[in-house]
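Below sits a lone chain in structure tokens, taken as the form predicted alone.
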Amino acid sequence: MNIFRLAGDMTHLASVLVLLLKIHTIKSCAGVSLKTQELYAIVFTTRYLDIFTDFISLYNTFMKLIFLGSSYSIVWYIRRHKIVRRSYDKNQDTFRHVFLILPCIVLALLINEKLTFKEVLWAFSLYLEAVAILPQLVLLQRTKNIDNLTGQYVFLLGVYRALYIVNWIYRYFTETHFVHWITWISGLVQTLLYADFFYYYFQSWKTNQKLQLPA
């Protein structure tokens, strides 16, 4: 653990709390992609199966339970909550996320650190997390009025991933034999996907205008 990883974890946690705050208090999921949330639920499920077999620390277990519970809670709210689900616009959230899942399965089977069930699932979760934000970004492009909480949620997710890259750089220079190419490349791809959003987010902040992404 170092300050960059801790900051990344806290930023990731903050992004989830912002989204839950919006859904629970406002009773609205407008502008939120169910497809992205389902992908994150798959990511955390496949990555954190070791919670039943390996104990690292109370902090590690607590964070895994938080992300598992929050991802499934958000999916439940959007799909089942009698009020929240009314604000979900499935006509706009049309990204076919199966076309993200299938290539990630194939990639995980071909490129992994070890051809075991656990390691393949781990690689799959990294590949899928790298592209899981795509349905959300596409939905934001189609949405004319992006509310502040949704914008902050996506922004915090991008900051979390950027902080993790700094964490990897720090560990590379301070730890012996710290080389994880799958993690690094997946994280870099994921961060690059946020670049366009970051640009328009800061533009809207600088000009004090409503956040809009070009179609």
Second form
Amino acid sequence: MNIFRLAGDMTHLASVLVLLLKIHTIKSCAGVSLKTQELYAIVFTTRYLDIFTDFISLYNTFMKLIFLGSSYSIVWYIRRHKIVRRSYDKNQDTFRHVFLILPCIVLALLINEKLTFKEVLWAFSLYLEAVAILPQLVLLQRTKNIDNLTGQYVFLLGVYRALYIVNWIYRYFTETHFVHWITWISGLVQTLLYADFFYYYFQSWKTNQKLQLPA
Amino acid sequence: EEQGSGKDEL
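Same protein, different form: I have the form predicted alone, so give me the form predicted in complex with the partner chain.
The next block holds the full complex; its first chain is the one shown before.
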């Protein structure tokens, strides 16, 4: 494993921990999109089915369990926790899952590495992950005051994606036969979605002002 | 390091 991949995984882990800690300690999920969190739970469930069929490494299995566990915990907090759920504003978080899930199913059936149940699910999870952040970005745009932790969560997720791209470039040159068009293109699309957010994040950081996205 | 597979990624 190269340093970019490891750094990417660690930022991903940090983003999830920031979000879980925010929800757990201040008992509020204000500004957090349940839709995005549910999409991530679907992404991890469909992609990590291979923990039952292939063993890659202890690290790999451990991280998969962490991402599965954390995404389900966050969804549980927002839906079921008796205090946290009160801070969830479902009138702002209106993005419809189905508009993202259905096209990803169709795309996965058409474009996959092999037309098998596992490979179609794998492709589906990559396509869905690429767009899963959209409800969160829409919610951020609607929220007048983005709190620091929610901003940091999205920022860390964006950094994780960017590091994965560097990791693919590195692997392309250092490993033989490392070509994964589906992963690369959907990963690139996913990272581009953060570009706009990054721009405003750095602006607010530079001028030391509260992060606010233009409507 | 596993070669030729991106499926070792998360």
